[in-house]
Each structure stands twice: as structure tokens, then as C-alpha cells.
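As C-alpha cells, one chain now follows by itself in the form predicted alone.
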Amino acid sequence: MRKTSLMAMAAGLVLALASQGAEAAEKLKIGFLPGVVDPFYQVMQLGVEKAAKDLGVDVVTQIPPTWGVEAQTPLLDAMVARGDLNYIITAPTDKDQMVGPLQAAVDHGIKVITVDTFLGDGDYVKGPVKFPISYIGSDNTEGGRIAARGLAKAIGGKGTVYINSTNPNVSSVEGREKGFKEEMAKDFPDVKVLGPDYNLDDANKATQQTAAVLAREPNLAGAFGTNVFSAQGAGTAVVNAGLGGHVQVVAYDATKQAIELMDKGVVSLVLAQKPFDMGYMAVMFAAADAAGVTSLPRRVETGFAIIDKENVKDPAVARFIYRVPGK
């Protein structure tokens, strides 16, 4: 859905709930279970909390210290065991392995909304997994295509580039890798793509992996970091090797560090997702569903802001940089 449609929907939901005195919303208790601790999910949490405040609903937040089914499932089980949650907003850490635990939550009477990552193939109408109310997040395959075009332009349309990613079988980064490779193969045949390597959401490991590639590929032209930790690690490795400006980096997620690396000439393009919108809209969807709205879309794409050296100082663009109060 386009941004204008998304914002119009949000406004409509607010008005609809306000007209009812938000009586249904006041009774809601929503669980928020993101994927891990990082700036992206911290901004998403701000969106969740703002919507909860606007609607007067209660939110219970549990944040896994590390990424993975093993870290996320016990927190999910504890949320279900509380017995007082009506909805859970979550970013599944595995598109297949989290189906069972989240189905168990549904079996206990809790409705599920997925944000950032989805279950199955993400088609909750015709796909294998249908129980979530909606997926709210980026079109990550398109994001990968945008990253490929940006990196290809930065390196002059030829050379060897490298993908550093996070975890296999996660819908978001899987889509980014797919879109990146497809776009390079389709429109940039003179670009060779290496990777991905998986850093398991460890920026230090991403640095080590990228450094190893730089060592064995002295003519490496660019790198694509598929999330916060990947971009941070790839950028750090390039800086440590003294190759800033020679090896171009495209960063997925607009962290403060990614913008600092852009200022240094290391990062040429940053794709800013809209995590605040994802969190805010998810709470709105829960409240609307509780109020009896039956026409909620099963998939909402929140779009991107593309940040480069030319527009990074523009307030209309800079507002999409991930900022967490006090950090």
C-alpha cells in the first residue's frame, strides 16, 4: 500500500475508534515481541508505545537479548501463559519454526499480527499460513533491488560485490538477498555477487567475515549489509582496511552509525525502513480488529526512504534516520 493510503487508513482508524469512545480499545492488552535488541526494533517500540498511549491500551513488551527461535519462543510462551493478552505483535525470527509456537498462542485465544518479518510465504490469504491478522512491514525483495541499483551505480556498473547477511530462513533478509541478486543478474551482468555470509546478528562477526573477503578479493568494489549488524560490520571492516571510498557499502537500515559512515564516504546509500510506522499501525490494527473492523488488509507495505549524500541533510529525509531517545 502507498504511504498516502497507509496514513489515510491510520487516520480513519483513529477517528473510528474515537467515535466509539475507544471503549473496546481500553480493554485491550497487547504483547509486543520483536526480534532482538537493536535500533530498528527500538524505534518500532516507540511506535507501539505511541499508538498505545493514543488509544489508551496496555502493552506488555518482551525483547529477546539475541536473535533466534531459542531466544524468542520462551518469551512468547511466557506471554501466552499470562492469560491476559488479547493480541501479540511480533517479528518472527524464523518463517517456519515460529509457526507452531504462534499457532499455539492463537489456540489460546490470542490474535497475532506480524511486523517486519512474516510467517510462511507471507501470503496470509492463499499461502500455507493464514492465522495472522496481517503482515505490516517492508517489501524486502524490492528493497534488495533498490540496494543493488544503488551499489551498481556507486561502482560504475561493474566489479565484484559482497553480501553480508544475518540469519538464514528469515523472511526479511531472505527477500533482500533475493532482490539484490535478481537485480544484479538482470540489469548489471558485469557485476559479480559473492555471498551471503551469515553473521547471526553479531556485528563483530560481520566485521571478521567482511575482512576475510577483502583479504581474498583485493579488487572488491562494494558490499551490501542486509540489516543493522551486517551494515555496521561491513562498514567497520572497510574502514579498518583503509578502503573507505574505494569499497562502496550500501546499508539496509538507517542507524546513526550508517549515517556517520556515509559522512566519511564509506556508505554510499542507506535504505531507511519505517519501523515507527510498523509498530504504530500494528497497534491500530489490533484495536480496529477488537472494535469489529473486518476489512483490514492482510498485508501492508510501509515503504522506504532512500538516503544518500545529496539528501541526508534534508529534514524531510533525515527524519527517517533511526533515533532512540537517550542513545
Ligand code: T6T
The other form holds:
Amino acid sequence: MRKTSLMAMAAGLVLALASQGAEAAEKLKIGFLPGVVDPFYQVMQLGVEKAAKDLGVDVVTQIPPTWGVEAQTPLLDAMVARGDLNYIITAPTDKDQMVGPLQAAVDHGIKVITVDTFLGDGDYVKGPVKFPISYIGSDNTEGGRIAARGLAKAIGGKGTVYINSTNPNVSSVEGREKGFKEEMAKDFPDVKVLGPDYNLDDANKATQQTAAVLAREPNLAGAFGTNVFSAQGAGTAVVNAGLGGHVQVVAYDATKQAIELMDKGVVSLVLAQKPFDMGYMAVMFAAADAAGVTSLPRRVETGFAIIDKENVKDPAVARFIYRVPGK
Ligand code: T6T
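Having seen the form predicted alone, could you give me the form predicted in complex with this ligand?
Okay, now the whole complex, with that chain kicking things off.
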């Protein structure tokens, strides 16, 4: 969704909140708990903060230094213990293990919106987990299919490709792996898929893992990095091995580094998610819920910008590269 139309919706919401009386707007306090420190969530935070400013709500942000339930749960527990939050906007770092801690937040009267990753199977109407107001994020299975088509095209429809990913049981990357494998099996029978290896969201580990695959598979044609650190590691290993342009890399997440690797001919396709929109919309949803809206969609797909060498200079596309002022 374009930022301008988000702003227009927010303006309507401000009026709705105002008509409820200033008190309701003043009372709203939101906790923002993303997955980890990375450019994707930093851009999401910009969206959260912009919406909070536009809508006149308070936000408290806690960002786990590393990916995982062990790092995220204590921060969540501390948010709940504050006792002053009405909503928590979060990216659960495990689709099953974060159900209990987030259910505890709900039991303390805090409403939950998940962004980027979901709980259970992501179907908050009919699935096993129903308490979040909504999931706002990418259709990651579709993103995996797009990545597969892009990589298959880049390698001429045949050869061996490799997936480097972060962790099992994370809805986002799991969807990407699934979509990628399904699409290759369906439409590209001459492409063999290796992996995934799990790097635990560590770019150095992703580099080592990809280097090991390059060493034992001299004919490797391509690699798919399923997020910022996976793509960074895969790209770096290809560069270190002097195989830029010979081994094609598809990168999920539009970091500056992924774009630089595309300029060097190492990365052939970059999938930009819309983290700003995810953050902005999540705050809007919280405000709308607080204003009494009872028909909010339980799932919102925010879409992609698909970036390649041909369109990377087009401002309509380049605006989706993850840019964090001062970083
Ligand atoms: O790819 C994003 C996010 O969508 C995923 O859930 C976790 O990794 C990132 O934050 C990128 O590092």
C-alpha cells in the first residue's frame, strides 16, 4: 500500500479517535517487540513510530539483540509486567513456542497484533491460534515462489541450487522455503534443490555454510538466501569464492548490501518486503480496535517490490529499499 493512502486512512482514524473523546486517544499505549536488530525491523519501527505520531498514541519499543524465543520472551514478559500497555505488536520468533508467552499477555488484558511472522498456521479465524487481532505481513509462500521463478530464470532453467535460511519453525522463512521448493518441483523439473541449512540468523554462519556447499558442489548454479543475513552470507561466500556471476543469488530483503551485490552482478533478484507498511498498519489496527472497530481483517498481506537490474533505478521501485536514516 502506498504511504500516502496509509496516511489518509490514519487521518480518518485520528478523527474517529477524537470523536471518542481525547481521553481514549491519550490512554492508548502500544508495545512494539520485533524479532531482532536488523534493517527490516528498523524500517518497520519507522512505520510504527510514524503511525504513533500521526495517531497520537505512545509506543514502547524493545528489540531482541539475537533471534529466538530465549531473547524475545523476557522482553515480552517485562512489557506485560509494566502493566500500562493496551496492545503489543510483535513478530513471534517461533510459531509455536511464542503462543504461551503471548497468551499470557492476553490474559493480562493486552491485545496482540502479529507483524511479519504469525502464530500457529496464521489463520486466526479457523486455525489453532485465534487470539491475535490480525497478522499483517508478507505472503511468504508466494515470496518463495517468486524467488524460485527468479532463480530458475537466472540459471537458464536447470542446475543445482541451494537454500540458506535462518531457523526452523519461524513462519516467515518456513513459508519462503516451502514456496520455493514447491515452485521448483512444479515448474522446473531440471532444477535440483539442496538445503536449507539453518544459520540461526547469523550472517557469518551463513557465509561458512554456503562456502562449504560451494566447495562440495562445484557445479552449483544458484543460491536463495531467505532473509537479510542468509542472503548476505550466501552473497559473501559467492564473492569470496570468486564465483560472482557464475553462481546466481536471489536475496529476500532489500538491504543496501543486497542492492550493492546486485550492482556487482552477484545477486540477480531482490525481494523487498514492505516493513514500513506493516508497522504503520499495525498501529492503525490497534487504534481502530481501541476506537471500537470490530471488523478488522484477520490477515493483511502487504505485498512486495521485486527488484532487478532493470528497475533498480526506478524511484517507484527503489523507494522500497530498506533505508534507515543515520545507519
Ligand atoms: O526477513 C525478515 C523477516 O521477514 C524475517 O521474519 C526475519 O528476518 C528478517 O527480519 C530479515 O533479517
